[in-house]
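Next up is one chain by itself, shown in structure tokens, the form predicted alone.
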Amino acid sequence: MSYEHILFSLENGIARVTLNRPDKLNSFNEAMHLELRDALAKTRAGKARVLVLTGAGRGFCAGQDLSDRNVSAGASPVDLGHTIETFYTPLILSLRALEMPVICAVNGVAAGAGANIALACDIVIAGRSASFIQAFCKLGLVPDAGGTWALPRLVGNARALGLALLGDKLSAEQAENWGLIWKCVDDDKLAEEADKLAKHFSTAPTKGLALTKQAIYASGGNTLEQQLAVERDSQRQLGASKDYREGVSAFMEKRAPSFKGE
């Protein structure tokens, strides 16, 4: 597939996806969804060990492109549930299921589904001028793209409800202070910080990191006993890995490890 609405590269174990509709603040239409789906499939099939997601231009993503639908008076009702089921649900689940760290570098505004797509990534860093807006209430809608799941888990019910019911802009600095994102950095350092993380993860023990993220995401629905079983099963699997043997050997030999993601 050739891409018109995203940029994609995969080199040295680093997959990079840039949402590329800057004139529309990288809002999603059906074509961009399909291109991103294809890029994520290539990321899974390739030898990627980390994915970096960002946006082109002055914003990360303004969510759904409202001009992609006809909601004028007299038009037939739009089935938004079909859009969620067909596009946003598979996207969120695909990002979470990737067996590698997923970094989101938020440049500028992340609004609506754009904010929640960012929050579906494993590590979110944002430029100081970036902001997060749960804009759904301004359209008479409920937060989607996993927003009602992620927000209370990240910041608690009180803040989640404030963000969702008021639709106020949350600055990147406040998002960091609340624990909504990993880090806020100066705008001119955002690309550098994302690249630094990507290079780190491209030489890290990928299988161990993949099972770590799976275990942490599973913990919210597990009892302590169930989570201990997840840890047991993960360690059993990883104990047989080449990266575990390399990590132990490097520790004993007092040298830097050379992980292959195996």
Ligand code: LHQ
The other form holds:
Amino acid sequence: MSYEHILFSLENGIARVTLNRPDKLNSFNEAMHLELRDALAKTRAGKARVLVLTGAGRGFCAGQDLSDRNVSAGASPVDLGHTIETFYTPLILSLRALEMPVICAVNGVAAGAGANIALACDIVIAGRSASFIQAFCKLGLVPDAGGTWALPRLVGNARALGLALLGDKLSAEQAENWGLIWKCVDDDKLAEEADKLAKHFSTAPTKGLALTKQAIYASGGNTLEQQLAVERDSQRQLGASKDYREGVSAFMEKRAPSFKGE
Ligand code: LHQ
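Any chance you could show the form predicted together with the ligand after that form predicted alone?
Once more the chain from above appears, this time first in line as the rest of the complex follows.
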């Protein structure tokens, strides 16, 4: 599949996706969803050990392309649920299920589903001029793309409700202060910071990181007992991995480990 609305590369274990409809602030139409789906399938099937998601131009993503359907008074009603179940739900679930760290480099405004796609990534870094807007309330909608799940877990109900009911712009700095994202960096350092993280993860023990992310996401719905069982099962599996042997051997031999992601 060739891409018109995204850029994709996979080199040296690093998959990179750039949303690429800058004139529309990288908002999503169906074609972009399908291209992203294909790129995620290639990321899963290839030798990627980390994925970096970012946007082209001055924005990260303004959510759904609002110009792609007719909502005039005489037009037939639209089934937004269909769009959600066909495109956004599988996208969020596949980002979560990717067996590698997913870095989102938020290079500008992230609004509506764009904000929540960013928040579905494992490590979110943002340029100082970037912002997060739960724009849905201005359209009479609820936060989607996992927003109502992620927001209260990341920042608590008070802030989740304030963000979702008011739809105000939250600066990258405030997002970092609130623990909504990992880090805010100067705009001119964003690409460099994302690269540094990507290179780090491309030589990390990928299986261990994949099970770590799964365990942390599972914890929200688990009791302590259940979560202790998740940890036991993960360690059991990882104890048989080559990277675990390599990590321990490298420590004992006082040398840098060489992890293969196996
Ligand atoms: C856009 C968009 C956009 C099209 C900027 N669409 N063109 C899921 C399922 C199904 C349906 C409904 O929704 C959903 C989930 C959602 O994501 S709903 C939420 C959708 N997103 C929004 O409500 C955000 C709309 N955009 C904005 O509020 C502003 O554009 C923000 C605050 C993001 C940025 O403001 P500015 O920096 O002032 O830029 P701008 O508004 O001038 O936008 C630049 C261009 O991008 C402009 O086009 P133009 O031809 O006039 O230069 C906008 O029309 C276009 N654009 N967002 N979502």
